[in-house]
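One chain follows as structure tokens, the form predicted on its own.
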Amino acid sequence: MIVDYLVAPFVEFEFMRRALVGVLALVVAGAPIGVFLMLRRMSLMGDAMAHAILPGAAVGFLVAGLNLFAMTAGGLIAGLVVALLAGLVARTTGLKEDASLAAFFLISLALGVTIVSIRGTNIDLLHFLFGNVLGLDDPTLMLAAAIATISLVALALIWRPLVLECVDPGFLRSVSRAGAPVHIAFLALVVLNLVGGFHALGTLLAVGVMMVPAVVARFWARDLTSMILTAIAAGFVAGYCGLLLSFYFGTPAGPAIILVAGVLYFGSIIFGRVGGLARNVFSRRHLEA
């Protein structure tokens, strides 16, 4: 029956049950974080990030080999020194923010992959790259439970100021000082999810598990909560089809899941019931009525 090949695999074994639990986690947390990188016309700035912490993860790697604790740590270091840095460049000189973050993450991917290149083989490359996710073992799901925890925990302490500053940035500065201590705490919860997305699905594909859900819910659902609870639940569809797809036609686990998450996207595009291209299409027609 359909409900067995459905089931069966995260019945039968264990790497596939590890699997499933480590996206969830990742979900969880990333998903209400890329919904509001989407209000606040940050979305490339994950992708900018996700590259940035690479230099500081390969650097324990170089130290410690595949080390959890030491990879993480180099990864959070590395991700807050470029953002610190591209919001200094920014505020010091003419260059905008998009363009300075764009100039750190190139140059922070290509001393990344150099850096893994040193010490490492192509497979540890691939590793750093695109993650395994089968390959989740007991200290990386603490972690990725630990980040969630924590990300979900930090976000009640500054929803307020935070979804403030989404709609009207500059009335939260007239009224409160906490614009800027919440834009920091902000890019930490970014980096902290992308360097707990790193070790299941790598540099390149960490913040599509972020960002895809968050998009395929702003054409489902108009007010923040029910956007952040569709991101997550299209992440969670997501995570669970991709890794069946893999499972099925051994096609790599983090690609399929991002691929996925890609086809709930087009299909949100022509059927989403905000701003889809069969609704928007039928409204005119009543309208011409």
The other form holds:
Amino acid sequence: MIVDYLVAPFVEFEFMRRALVGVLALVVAGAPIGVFLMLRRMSLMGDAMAHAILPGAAVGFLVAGLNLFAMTAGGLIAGLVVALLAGLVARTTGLKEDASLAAFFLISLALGVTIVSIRGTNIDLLHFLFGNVLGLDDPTLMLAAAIATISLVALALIWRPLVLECVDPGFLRSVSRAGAPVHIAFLALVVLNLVGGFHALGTLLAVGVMMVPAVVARFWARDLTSMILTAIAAGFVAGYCGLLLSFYFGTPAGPAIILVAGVLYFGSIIFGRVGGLARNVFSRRHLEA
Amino acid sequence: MTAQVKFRDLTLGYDRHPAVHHLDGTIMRGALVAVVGPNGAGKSTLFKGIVGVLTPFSGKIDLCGLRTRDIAYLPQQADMDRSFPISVYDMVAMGLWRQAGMFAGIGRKERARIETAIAAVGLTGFEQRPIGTLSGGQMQRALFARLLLQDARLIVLDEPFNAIDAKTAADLVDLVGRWHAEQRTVLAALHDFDVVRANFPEALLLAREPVAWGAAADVLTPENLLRARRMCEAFDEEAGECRVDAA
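Complement to the form predicted on its own: the form predicted in complex with its partner chain:
Every component of the complex follows; first up is the chain already shown.
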């Protein structure tokens, strides 16, 4: 039975169940954040931030070894410091925020790799960069669940000013002082989710479950709510199918998840309802009104 | 008549270069003032000063008790992300921020107000359209609907009728007239002198320094306009320090 193939790995193996729960937790909070990043034209910012958390996590690693708490705290601090410094430099000098962030995250990445290699081995470095979704223990799962919960509640709280900040920041400034705190809270959520994703998928792929589902959703939804729901659904599909593929073909799970999301992305480019190629390029006849 | 905005020896600008230079004067409550002058005259700069986006180099803007949230400001180029997936209805509804803030719900009464505002600018039927599909004129109408909901005592419009067709401009000028009738104070930067003469009782002609201020017909004379143009072309990268304060 084909259903057996789809369900059996999760029924039989605990590590598969853990991986699935972990990925779903990451997606449920990461995808909405990815949608906001994409809409604010900060799609690449997530990638930059993922590198920026590295030295912090590495310092945690240096002090306490592969200790969940130390690495999480270090990553959070490093990510926030880089985000705030980049923003500060952009606001006080003539440099644009993306250029400023580029400089900071590259320095941060170099620092991180240096610190890891002082004490660690290449395996440690691989764990940092690509994670280990099939080896999630209880504390890591709890952390992912806690981060998902915090993120969703926080997003609900800052929803209105966040949307306003995206659509018309000038208007928000004119009616409220919430703009700057909301922006910082949002950056904090980005960092928090990257740190959460980093234990499971590593710094490089944590951004993947955040951004690729969001980009997929752009091709299917016209309003914000359905875009976010689509992104979460796409993330779920990628997580589930990716784990299955990795189980049957013996490939690493993290990349498999992102590759499935990539397949969804290519499919959306062609068949997407909103701005997909098939609708715009291949149907030659224009509409009546 | 009470004052609404007082400028006292106000100097505003960028990088130490003044864009509004030693402006003195008073705008009365309920006044409808057109601010005119060539490009670079300091109109937008003055408005940014009033709404608090720009801090004066020297001098003072006294808003006579108005808080920032009592002011509605329509910038010249709204730094709006028009590709954001949000409907016209939700965009207009932002005008209720002062009542609703971050958390308060939008009830039946508020929904009725939003619909009335959308109807007042002639956008009924466009409520669920994404803002990205609006034309320039329709977008300006939607922004005016948002201004209507803001219910502000002081309304500052920076070149609100640029690049929109005559019909739309006429409709929006009517709304400005309505605000005037409701005793709100309205400042608008404009380039179309016919519109100013026909609709604005008062005008301020600016060329970094005030050239003329008073009844629109007295301000918009050819001599004044020529003088304004000459004064505006005097930006000097190597300008020395202004000595007015020291004197």
